[in-house]
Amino acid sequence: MTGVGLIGTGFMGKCHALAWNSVRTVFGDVEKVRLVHLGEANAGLAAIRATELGFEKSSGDWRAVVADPEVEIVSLTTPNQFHPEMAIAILEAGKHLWCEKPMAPTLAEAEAMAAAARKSGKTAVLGYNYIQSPAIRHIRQLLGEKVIGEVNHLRVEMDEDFMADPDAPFFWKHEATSGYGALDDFAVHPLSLISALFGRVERVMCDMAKPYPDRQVTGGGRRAVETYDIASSLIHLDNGVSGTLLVNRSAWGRKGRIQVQIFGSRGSIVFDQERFNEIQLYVTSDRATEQGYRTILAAPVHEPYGKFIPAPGHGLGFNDLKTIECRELLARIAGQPARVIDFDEGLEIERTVHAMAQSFAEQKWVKVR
């Protein structure tokens, strides 16, 4: 029976809790896994977390997950500025690692990340659960069988409103030590989607905004906000395929919104996260009488849905992603073909997203790499 670590259990780390308890349940054919370990960043915190989320033990110290040899795969989930010192150490420690994206705030550290995985041999993959999607993974389905021809045109958008309150207080998501902003805090999910549908960006030329150039502090006074909350580009990717990434924090209205939009030279498909359970598909094939959108609802059909609901058109949910992304985890860890992004696709996406912050200094196109 496999032994699983948790440090960090906010928004994510209750993702990851909840998708290590399902996982077995909802495929059957994984291993048992035994919820070990937990790590809090106090002992309190931590012992009231392991009881709600069914952990064993629990520490106020992520380095005693680390070193307990009960522990075999650890999930983390804390802020990215965290991650290069506790992935690095957990690789060196002989674990699989489940990290949750982006990989650091900076290339060099994304680097000595990737490095460090290689250098382990253990299985290393960052949380990047939209890719898990049965609709996004029809829609590569769709695209492999040329449904809609050869694709000429790309737009990705990703907006949000949690950052849009022009009164809402400074917190950590505006210092700089947590990146650039929108797009390491954004667009690495898109680019996950570009990833997973096409393949690598090639150039890139990007503009950033602050939409709120300061906030009000806890307790009198304003700071400076540090970080972008709105980003736009221009990409090309290496098939020759252009496109628009935009991404937004500030964005009224928006909730969760990861809105897809390829182009072909015989129809086009649009995918909206916040309707993630709906395809839209035009096709020129259609007679001209009948030509319109289609919209197809997932359904089992769409693997993996059928693991989780038997009925067409009842709808997965967020969490729904991570227990499938928890499955492609465990099989890529069992030597099987698995679908996920591990450290070194992972670095392909941090290499974008510092181009992108290059060209926005320097006024001008960047290549990736």
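By rigid core we mean the largest C-alpha set that fits within 1.5 Å across both forms. Positions refer to the first chain, counted from 1. Since the structure is predicted, the reported quantities are computational estimates derived from the model, not experimental observations. Compared with the form predicted together with a further copy of the same chain:
- With the core held fixed, E278 shows a CA shift below 2 Å between these two forms.
- Core-superposed comparison between these two forms: CA of G240 displaced by less than 2 Å.
- After superposition on the rigid core, the Cα of K119 moves by less than 2 Å between these two forms.
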Second form
4 protein chains.
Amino acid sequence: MTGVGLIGTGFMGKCHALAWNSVRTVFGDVEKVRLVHLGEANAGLAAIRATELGFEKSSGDWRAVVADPEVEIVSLTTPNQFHPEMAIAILEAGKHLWCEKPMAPTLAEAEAMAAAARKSGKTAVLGYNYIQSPAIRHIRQLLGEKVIGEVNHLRVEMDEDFMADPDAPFFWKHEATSGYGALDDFAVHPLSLISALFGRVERVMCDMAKPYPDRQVTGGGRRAVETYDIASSLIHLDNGVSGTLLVNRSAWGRKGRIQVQIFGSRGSIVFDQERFNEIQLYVTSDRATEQGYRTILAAPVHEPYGKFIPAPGHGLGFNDLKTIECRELLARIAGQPARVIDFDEGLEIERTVHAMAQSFAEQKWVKVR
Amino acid sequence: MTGVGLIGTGFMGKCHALAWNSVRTVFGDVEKVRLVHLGEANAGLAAIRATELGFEKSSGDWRAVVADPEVEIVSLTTPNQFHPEMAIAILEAGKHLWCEKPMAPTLAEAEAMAAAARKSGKTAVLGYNYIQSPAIRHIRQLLGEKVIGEVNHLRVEMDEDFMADPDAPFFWKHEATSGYGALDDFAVHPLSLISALFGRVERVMCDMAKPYPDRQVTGGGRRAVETYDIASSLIHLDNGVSGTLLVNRSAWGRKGRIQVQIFGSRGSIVFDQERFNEIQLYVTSDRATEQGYRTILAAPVHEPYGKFIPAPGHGLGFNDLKTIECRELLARIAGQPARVIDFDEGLEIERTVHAMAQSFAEQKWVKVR
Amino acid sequence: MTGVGLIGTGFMGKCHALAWNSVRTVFGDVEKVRLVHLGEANAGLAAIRATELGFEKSSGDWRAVVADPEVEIVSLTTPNQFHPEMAIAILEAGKHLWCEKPMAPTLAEAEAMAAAARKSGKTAVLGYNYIQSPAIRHIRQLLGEKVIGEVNHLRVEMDEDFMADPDAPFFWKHEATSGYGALDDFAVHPLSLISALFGRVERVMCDMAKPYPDRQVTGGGRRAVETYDIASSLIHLDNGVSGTLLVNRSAWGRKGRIQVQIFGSRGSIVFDQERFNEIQLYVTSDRATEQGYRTILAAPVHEPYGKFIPAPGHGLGFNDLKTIECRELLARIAGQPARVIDFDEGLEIERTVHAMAQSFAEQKWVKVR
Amino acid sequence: MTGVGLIGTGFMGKCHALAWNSVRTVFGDVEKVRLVHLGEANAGLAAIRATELGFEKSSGDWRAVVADPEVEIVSLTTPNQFHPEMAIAILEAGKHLWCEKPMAPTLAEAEAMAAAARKSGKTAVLGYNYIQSPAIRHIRQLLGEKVIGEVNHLRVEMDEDFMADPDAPFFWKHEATSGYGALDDFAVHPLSLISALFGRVERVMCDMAKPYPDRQVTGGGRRAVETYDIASSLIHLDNGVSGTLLVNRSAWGRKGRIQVQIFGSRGSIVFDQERFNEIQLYVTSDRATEQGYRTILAAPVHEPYGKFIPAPGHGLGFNDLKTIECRELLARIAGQPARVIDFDEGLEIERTVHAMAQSFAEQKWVKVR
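Show the same protein again, this time as the form predicted together with a further copy of the same chain rather than the form predicted alone.
So here's everything in the complex, that chain up top.
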């Protein structure tokens, strides 16, 4: 049995643990794994989490996990800024890596991570789970079959409201050291969908905005906000398709919205992550009097929904996407075809985000490469 | 660690296994369990399933699971007609029981099961998982707080289309020995919601219909269908609320629809299981110019959503409902407050279904008790 | 130019006047009419309304309108209880009649009206405008073409909330003399749709409820409510289709909801009057992986939408339905094919409502004829 | 009675005629008008249309309408390129003008029209009817009341599919002489909403695209398309709000979509013209557990819905918007407060569109003024 290590046990750490727990039972076609070693910030917390999440060993030093000969795959779910050092160490230790997104604060670090992955010969995969839903996979198939003809335009939006409260105090996500703002928090997700469905972005023209230019500091006074909660970008893809990518982490009312509108010469597709068990499809092959968007509910005919539930329309959940991702990771490690975003593909996403930031800084179109 | 047995490994068997796998990691506040012993129709299949689902032992005879002293709780997910014998044996063996619904083909058998449960002193719970969603739990809370005032009317519909194809051949669900049809396949689910939200049904007036009176027999010829795919019932609850309960397992286009409409003196609530991460709420306390149904997305503020995902609007899946049910079962066994439908409450549901069938047979209103 | 009279100028009176104003411009294929004579409760009000609505003459006595030789068609929009006397007088005077629904408080009166219409040889049409929408017409066409195969089940609901406030005082609609309640206020509308789409109702089993058994009297005290705001009926149609018809005029949140669910052997159709420019259609002829309800927006391909607007998806309004009805009335008068509910068809609707009331009184199934 | 002239009888000409027919009956508070004189391309067509639309006189020369002393207000609904000459002649003849949008092909012509309007002292109003819906008016009120706090971001999309068929032959809208494409066909509508709700646009950064670079010519061969069906613009308003304005007239599946998303510090508003009787409102003043978008149905509490229909949720139609616009025009003429887009405000919209085109040509941000 393959041994698994986990470093970091926040939101995504628990998701990884649940995925490791379920993947074999859900899919049947992957080997059983052992949850071997968990690393956290200190030994006490690590021990508690190991008990909760079902790991055999625990350490207060992440290096112990990396050094553990029983660990063959490491789930890395620590904050962004720790990724470069940890990821490179894991890969250099000859272990496969399942790393949460985005890769790293700077492009140089992301490049170093991708280089380490290539050098290691190991599988290094990023946690872009939104590409894993049966709906997005089916959209990919529909596009491949030209069900909506040739795609000519694209709009993607990602919005949530966790930064929307103007009275919430200044915290680390308002500091420039945390990144650009919505660009790295959010834009990477729509970019992962674009990558999975269409390929690379060629050039970008980006605008950014701060809904609240300053915020109260806990303890007194106000401080200027250094990051941008809103980013809006005109984009051109390598394949000639034009579009827009709009993100807003201060969008009151939106909770997990990723709306995708794809326009083709014979139809269109609309998808929203807030209802990710549904696809909206319009095709001109329907009779004129009956043309309209169909609401297609995810079902066993849409892989891999049926591995979870044999009945249509019952609905997968967010955590199930992580289980699918885990299965794809194992397939990739086993040398089978797999739908993942590896470090090279992830590096392209990072490049696009940095190009957007540069475009805003220079107020002009910027080529990604 | 408590030892768990599983008898039956179909749709619901896999659900139970997934729930047992995840419950500790998700909730943290329940003890870890051991997956001890799995029973299937023959030893070979049992061994395969035990490997897939992660059970230590397997047997081709369910009695071996019941007799296993290491097994303290049994998940029973075999077809309906096997429930009485197995459930009673499990309870008589002094084990806790998590039994899939409905209880049994006949009311007498269900009564015997409930009697066995009472006599055993063990926890015996039915798999009515739709009551477990954060949305339904929150609706229960809204009703308790009188957010929509005093409820005066109720409509519930449950529809799927797995029996809708007129060209599908005759099979066992078309035989009278399988039960009444939609009444026991479907009506029990809305009744579980009514039981969880309002209490008991007092009287019923039911109509039933066969959309396809006969079907082709595999091998040649046609045979009269003996069960009713559609049942429509006028109902009165013990609390004086009137309503309707409509079910249809030949409803093309519906995949997992359970629509609930609750009308009160100060507002109304609408819910649909096909979008079970959403609640529609209308309240008259909003300003007149802004009154309208709100679409509330399930979020950490709606228990126990936050145990799965710390971010709102990301969505639970169908299998997560079973994990919640599993946690409630463990809470009940531990003597803590728990939201479950036990055998006594389940017996009321069965009584209501049989009253509906009697009402149709006699073409008149029938009291449930 | 045909001369038109109008008796009654409330909600529906204004609708009729707007329809008479617009019908020629919208359709082009009907002759121009003259708005000749308006009757109201007194001469002063009549004069004001005639000026507002554009009628040449006015009278405080409705008999003057009936007696006017220049009037060839009369719009009758007075309250229900005045219909029998006025309608019969209009028909006996040899004029065509456009009468608002329902026909009359009692079945005997409705029968007398229908008899008078037959005897007169004139056109007598009821204002069931919901059957006139392009969507409902298109649904009729879809059913005729068997796009959803053979229909086997039907559910219709009509709900509004204008009686939902428990603090609103007792008024005439709470008195038994006003009729049964939701049955005659609402049930007639779904029945008009059933009549237009399927034909006659064969038998009914009805339950009724009072959400608020008594209400405050303006001036002091409380008084028992004598009418039923809620009615729920099991129904069987002449063509063998079973279904339910549910109405509620105390349904908080519902404003003009008439939901129709039609289930067939090859698909299903869902319609809601609150979004009456849309049809939901599910057909099994779509590929399995793309089956889903299509939202079809009313468009010029759906007659007679294009007479109003040459662009699809722009939306007709409620008043436009009355203009269509007016055009159908004129077509019927001109001896052309027309989609109207005449007094004979309207009488069937009344019979069904009275059968529902009888069913509730006797607590058993009642045949309509 | 004020005399009305009409020049042009296509889509919008009929809309104007219907509005003139209905405005007095609907509103009651405006004076009755006489439909005096209709002008069309030739005398024969003019005569036919005058009969259909109810005008007293007709002419094959539009100048006859302008010269008619009985005409005090002229509806001008001819194609765009005829507007400048005709509009200026009408205003110079001392008549009020109701002119369809957009103003003119070139900015210079639009400026000349606005100058003529100012010089004339007459009312000159543009047909931007989407600002007239009760929903948009109510959104304006909500913004004024700060119900969603301070607005910080805005997204507007307008999409239809009338140019989406790649097999449709080349026609005049593909020629550069017809304008830029979606920019003048569509962008002006969202800009009218922005103007009505927020004020002026300060600067724009626009991208444009041709989904089909060439099209078949009727008779043989293919020809390069010179106009852009798609335009996507980053925008900044004078009030500091940033946003995006995206239009696409080749968007399969969209029929009359104008989606508006308004984000504020205390909530958000979403509106879609395809369901223009509905407003989506999210406010943070709702209790945390019940926050969600409300679907508010247009009702008599939303002016001027009640002038059309006294019952909520029954729905206005597209043509009703033109009747409201007509009433506002008459109010403006009468010197009363009125919600219209006059030639000066319209000129700002034109300026913005031309700035967008310039921005695309120069690939940089362009200030509108």
